[in-house]
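Next up: a single chain in structure tokens, the form predicted on its own.
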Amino acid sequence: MNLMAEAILAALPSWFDPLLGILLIPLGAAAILALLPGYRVSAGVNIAASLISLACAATMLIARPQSHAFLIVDDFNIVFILLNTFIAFTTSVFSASYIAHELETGRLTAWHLRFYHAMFQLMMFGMNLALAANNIGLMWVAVELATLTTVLMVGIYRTHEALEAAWKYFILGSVGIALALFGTILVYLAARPVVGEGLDAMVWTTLVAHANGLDPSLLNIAFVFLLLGYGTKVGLAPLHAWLPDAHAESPTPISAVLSGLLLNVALYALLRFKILLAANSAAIAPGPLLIGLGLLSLIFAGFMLYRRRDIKRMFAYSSIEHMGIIVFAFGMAGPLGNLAGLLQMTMHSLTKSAIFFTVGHISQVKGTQRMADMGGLTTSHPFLGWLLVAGVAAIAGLPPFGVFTSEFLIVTTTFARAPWLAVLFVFGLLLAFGALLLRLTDVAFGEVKGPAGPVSASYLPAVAHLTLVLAAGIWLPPRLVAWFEHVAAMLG
């Protein structure tokens, strides 16, 4: 392993920086998409800059970049890129297909096809700059682009739904960052008598270095603020108005971005300030906090599945279930709590983006979004009915899956300190366990409803992420469990 690394660096150019290369490489993929009329040039340019995102990100796993005060490659953030970078890109190979069909049916026009290319690059630079920002200012700027980015998205067919949906999205999602950009003024004011005015402080290395010297008070209402602010991006209860409405509207390859990368990038903003209140002896403990809101988000959605009509709206709600997941087990933190956390992210990622996809190709297949008029799907459509079954005995936490590894840790890990939370936690999953098995049986093993012609879809980008979660339920690699020891201890 070692050879081959040496070799693949000496192979490459010394100017090459594959941390600006997935900053670069997005942003200008994004203005040469905007001129291109043609749809498959543009699609194939979209594969491409993804792809050579993808490397990139890869590449900082042999040769970690050198940080400075913008950018920063840390235990933290490295495998979060790499993530981000590789659904960029099966989202990209699905949307090739996906856009090709809307095209034909007229739901969409050429001009909007260059928008919608050129967006997608410009979305994936937000979400990469967030990830590598070491400047908590540049970082809030970086998620705020990325939410705007999308909120175009969400209102591309210009209908009276996803207009309302776009603009539900960027008046709440508007609040939320206001609310994310006050606590971070506050941490600046926390940092400044301690490292002095200036881009200082802001650094996120700088700070983490002097956190047991800033003021704990400024520290713990910032962190208040921040959670209000980055929680209504993560899509958590009561924040979470925008999130079911977006995802319904929007194109899937955007709900399965939204579902599988943003509300990741807004979560990773977060936990960036936990650590900092970790490192901080007097500061409060933000366990409680995480803990009440994951768990109102848990059950509230896991209610909230029993009555949704639309597919796309039902595993919207789902997204916020499995949030509420993460942010329990980061509350209950420790080793373990921390550990499932992280796993928990990667995995509802991999899953629900992999969902999203399949679900895409059914809604077009069906002409509707209605899972009353889709039933039947294993004998009218038997690749996408098995694939979605797949999809959901993943993201219900069945083994050998991963989601079942990580919420498994999570319950072990609160049945040993918090019994009664355990108890209302486990009442949450089995709520939502029973919602998704409901609404399955009669989409993909009911009787056949709507038409049953073939389909032309790319199934290759949803089975290559569930055959992830699959063998990561199965085994994990030990590099990996031992980065997500690594950072699980930093978190606190």
Given for the second form:
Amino acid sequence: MNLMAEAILAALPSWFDPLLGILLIPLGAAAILALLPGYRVSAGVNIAASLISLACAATMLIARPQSHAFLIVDDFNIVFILLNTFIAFTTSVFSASYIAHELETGRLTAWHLRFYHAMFQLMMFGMNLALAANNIGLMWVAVELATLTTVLMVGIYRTHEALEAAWKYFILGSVGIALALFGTILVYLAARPVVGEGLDAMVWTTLVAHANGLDPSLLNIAFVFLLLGYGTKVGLAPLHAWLPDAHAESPTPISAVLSGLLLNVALYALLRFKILLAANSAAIAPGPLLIGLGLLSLIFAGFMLYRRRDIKRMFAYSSIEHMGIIVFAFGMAGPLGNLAGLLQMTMHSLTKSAIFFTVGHISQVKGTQRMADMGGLTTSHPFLGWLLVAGVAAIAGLPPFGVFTSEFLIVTTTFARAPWLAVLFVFGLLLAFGALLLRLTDVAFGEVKGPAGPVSASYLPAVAHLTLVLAAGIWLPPRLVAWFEHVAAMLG
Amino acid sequence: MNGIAFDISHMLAGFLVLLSFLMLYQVRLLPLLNVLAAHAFVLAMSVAWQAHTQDAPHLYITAAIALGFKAILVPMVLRRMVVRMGIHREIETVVGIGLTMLAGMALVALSLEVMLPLTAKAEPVVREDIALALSVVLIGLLMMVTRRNAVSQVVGFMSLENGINLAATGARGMPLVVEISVAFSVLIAFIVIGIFLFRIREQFDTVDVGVLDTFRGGLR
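Mind giving me the form predicted in complex with the partner chain, seeing as the form predicted on its own was just shown?
Next comes the full complex, this chain leading.
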């Protein structure tokens, strides 16, 4: 293993900087894709650019790039960068087969696709930048960029519903990031007397190094704004209104990226500030706030799941539910809570995007997103049907999938420390479990409804994701566990 | 910072809050856009004053953006759009004006109550600028909540954003302020182009956002 790593390192030219790679490759690809006509070539370039970004991210595991005032790679974000580039790659593979069908049915034109591909890479640039930013101002700008590009993608079908979804997402997202900026300014104000004026007072590593000197009361109020601001983008319960519409109306590859990546990026930004608060001994513990919002999201989404008629909308509510679980876990904190939260974030990303890949093909085959108009999938399209069953089993937290492991960890740590919270938490889990099972039986089993024609799908992305989730549920490599434990300790 | 410089920056920030109240009160769209232009103009003055007193020439760029883009260009474009859509005579009220004004006053009291003790250690100009900026932000939010018209929601968002700009320039020596104001301008341009390009009027027959809400219910 080490020999191989050294061999790879030796083969890399000296000017190679993977950190710039994951930023400049998507940016350059976006420029090229904006100019390229012909969707086949574009889809190919899109896949290639995503693959090269993934390769760049993978080399960071071997030789970690130097951090500086603007960009950073540390134990915390390296796995999210890797996850981000990996899901971007699998989504680009899925997207190639998905958009071919959209072009055939005339929902999208060639011009739309040119725009779509360029925006896809620009969005990846924004998300990678947000994850790698060492400056809290830069991180904010990157999250804004990712928001803007996704707004354009949500509205791409130009139907009444799509425009409505895009507008709602736009307005709520803008208010969210505006509040997050106010919080960022307050963090700067807290840091200025200690660190001094200028750029240094916004560099995250400097902030953490001086965390104990920062004014705790300013830090507290800043965190409230950051929680409301980035929390809107995470989709936490009272601020979630944009999320179901955006997921339901956007092209399915974008739904997959929204759920799998963008929510994580916003949560990651919030967690960076949580580390800052944890490092300051006089600041409030953010735990109760996070636990409250997390439980509210979980239970609210659990109830809402029962009333869904649209399959993509249902899984969007499931994303709100899972974000609630994750935020709850980070609110419980402690080594075990944080570890479970990190694991759940990873598992949810992989599983939910796999589900959206499957749902995308299903709704194309059936020509609708209404669950009442589809049924008996395991009979009519066995592979798609069973893939959906596996995905739903995984997201509902059934063993032996990875989601089960992390949810089990959360339940045990909560029972040990706050039993009555655990009761509420388990109630929320069972609520969502019941709803998912109820809907799944109609869609996957029972009599066949809707067209039963052949399907030209790319199964590989979904299968790869679910295999990883299954593998994580059965055996987590000790190195990975040690790494997760280390980051959990950082989160305090 | 000496007496008169302090007073001027204070006065400009206070004026911004006053204009925010004027927005809450204004129910016709064209006068509302005038208030928006005035709001952005006062912000530009305030930022330019900060650039002068802090000896930070890069802030003049932010001031120029506020003046050219937000005080002149955007209100002009919005005005043309409102006239072309034929909604300039419409009057909109969702919640009563008196109630909204009272809520606005409560928000100002809240932000002073929250921010002043927190920033007790900071220099006076910063602490009051931040408190007033938070008032502007909260009133902007209030406006977005109480109005149903897409154009007035945009106006609410822009006033909110002006408040954030005030806070960012008031925080002495804050880096990336220019970059952030550019990023916000891009955002606003997107919103305005969004209204125009998506031709909300054509698609929905009205820019009343209440009409857009047909699909939110539980039936989907």
